Amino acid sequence: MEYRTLGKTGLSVSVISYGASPLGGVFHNVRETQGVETVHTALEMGMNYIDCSPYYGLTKAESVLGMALKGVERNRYILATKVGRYGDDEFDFSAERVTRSIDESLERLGVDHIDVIQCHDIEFGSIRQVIDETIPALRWAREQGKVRFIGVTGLPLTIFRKVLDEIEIDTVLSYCHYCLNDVTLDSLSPYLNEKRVGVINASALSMGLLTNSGPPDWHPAPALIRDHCAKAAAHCRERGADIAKLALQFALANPRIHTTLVGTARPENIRKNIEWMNEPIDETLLAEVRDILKPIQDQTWPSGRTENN
């Protein structure tokens, strides 16, 4: 396992890290102790950073996590969740709530402290309370010894820089903008680096768009999108490939980006994807798959409200 460090933070964190969304049944149900096990094969192989959110699975993936943990010397493991995003459409970036967030993920962890909160998907609240209200409070429940570093995570890039402007936070977390089909969180890769913020890529599947199987229904692609999408993938199935490891061999690759996450509950697929990460990538099928993925190179969709879009 390779480590990078996780910006100012100064924590030594995977390149490939835990993301625990699937322990709370988002894809499909898991069995808590198939949960376990999952999270045990991840530390075991040299992942040592998680992340999670009380969103996930409305409060089971940190239940379940919290079992996984139970045990676990806490040295061994760098903790990440998230305030904020309780549902679908339940934001709440009050300073009362995000603190009582903070107490109720602590117990349902079983620890007693977390090293990165973040506030999360913030596009979809007021990013002027994020500043004025969120981060203090957040910073409150560091002087507490609650937690140790504080981040932010959404999917507009724009968000990152209203934030940074005019606040100082430790940790960013981007998804589905360093994949191979959109890279443009490498173009913030330079203010970000400035900051000395540490980088945080999710869904370098492209939340299922770089896959076999292909997205889910509710995926916000638009038709384009999806259809380059699945052409790259038949080309690697032809070239007796599969787009998923491709996928995830690039987005690693880059050290720019201190950690990836990989959501699974599964411990065949923590075994599957650090194997890939140890094989050499190959060149010439990534050179014509970001080929057929041109037309739609760095194409986004909104998310949250417009004006932080």
Ligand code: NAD
Contents of the next structure:
Amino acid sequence: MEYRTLGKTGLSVSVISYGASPLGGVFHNVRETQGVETVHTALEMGMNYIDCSPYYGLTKAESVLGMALKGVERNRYILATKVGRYGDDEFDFSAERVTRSIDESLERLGVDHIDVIQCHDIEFGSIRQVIDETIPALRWAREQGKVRFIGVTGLPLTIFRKVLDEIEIDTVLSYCHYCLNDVTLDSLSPYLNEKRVGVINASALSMGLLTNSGPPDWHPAPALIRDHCAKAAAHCRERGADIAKLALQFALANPRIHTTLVGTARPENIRKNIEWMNEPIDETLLAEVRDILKPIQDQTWPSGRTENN
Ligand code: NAD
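Please could you give me the other form, the form predicted together with the named molecule, since above is the form predicted alone?
And the full complex, kicking off with our chain again.
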């Protein structure tokens, strides 16, 4: 496993990390024992960064993760979770709610501190409130020793500049913006680097678009993006390859990204992903797939409030 420094946090994080949303049954139903086994496999294979949220499975993912982490030495993993999002349409970035949220997460996760606490999908709220109220509340939690580092997450890339232009934070988590069909996160790299921010890339498989089984029903991508990704997946199959492998290898090759989160509740996917990571990328197939995806390259979908897109 290769490790990179997560910006100014100084934390040494595995280049491929564990995304815990599937533990909440976000993609399909998951047995708890299988979820626990997946977390243990991830840790045994050298992943040391785990990303979760009270939103995933409406607290279920945090509870299953808490079970998995019971008895595991605290210094073996870097734990990240979030505040502010509690349902598909339920957001509350108030100081009171996020402060309570940290205590609830600590309880569910069974730990006495969280390493990285992030405001979850801030484009759905008021960025002003996040800057003036939420982040100061998280700093207060940091002074109390409950959290170590502070970050924000969301889909539109504009939100990161809006926050970082005004206030200091430690990490950003971007998703679906550094994968085969969308590399726009890279255009923000010089700015993020200048701010010495830790860069976490999520959804290298574009939340299932770049897999053989395809995206879940709730996936927000419009039909045109889905169709081109399905075509690219079929092309890989015809070549005897798996698009998930190519997608993962592609995302992991970018050194400006400190860690890439991959979500799964299947131990065999963890093993497969790490195996793939250590194999050379098929450059010919990569060029063919990027050509198929060209008509939708860097296209995305709106998320949250209009003014934040
Ligand atoms: P992803 O792109 O990692 O895709 C997950 C899907 O791919 C799942 O269905 C999984 O079973 C499948 N998969 C994983 N490995 C595979 C393999 N080897 N072969 C075939 N299929 C495979 O999307 P994701 O789970 O949404 O993103 C990763 C993590 O990033 C999440 O778990 C979450 O922790 C985090 N995340 C955060 C935000 C946010 O904060 N706003 C948004 C998206 C993701």
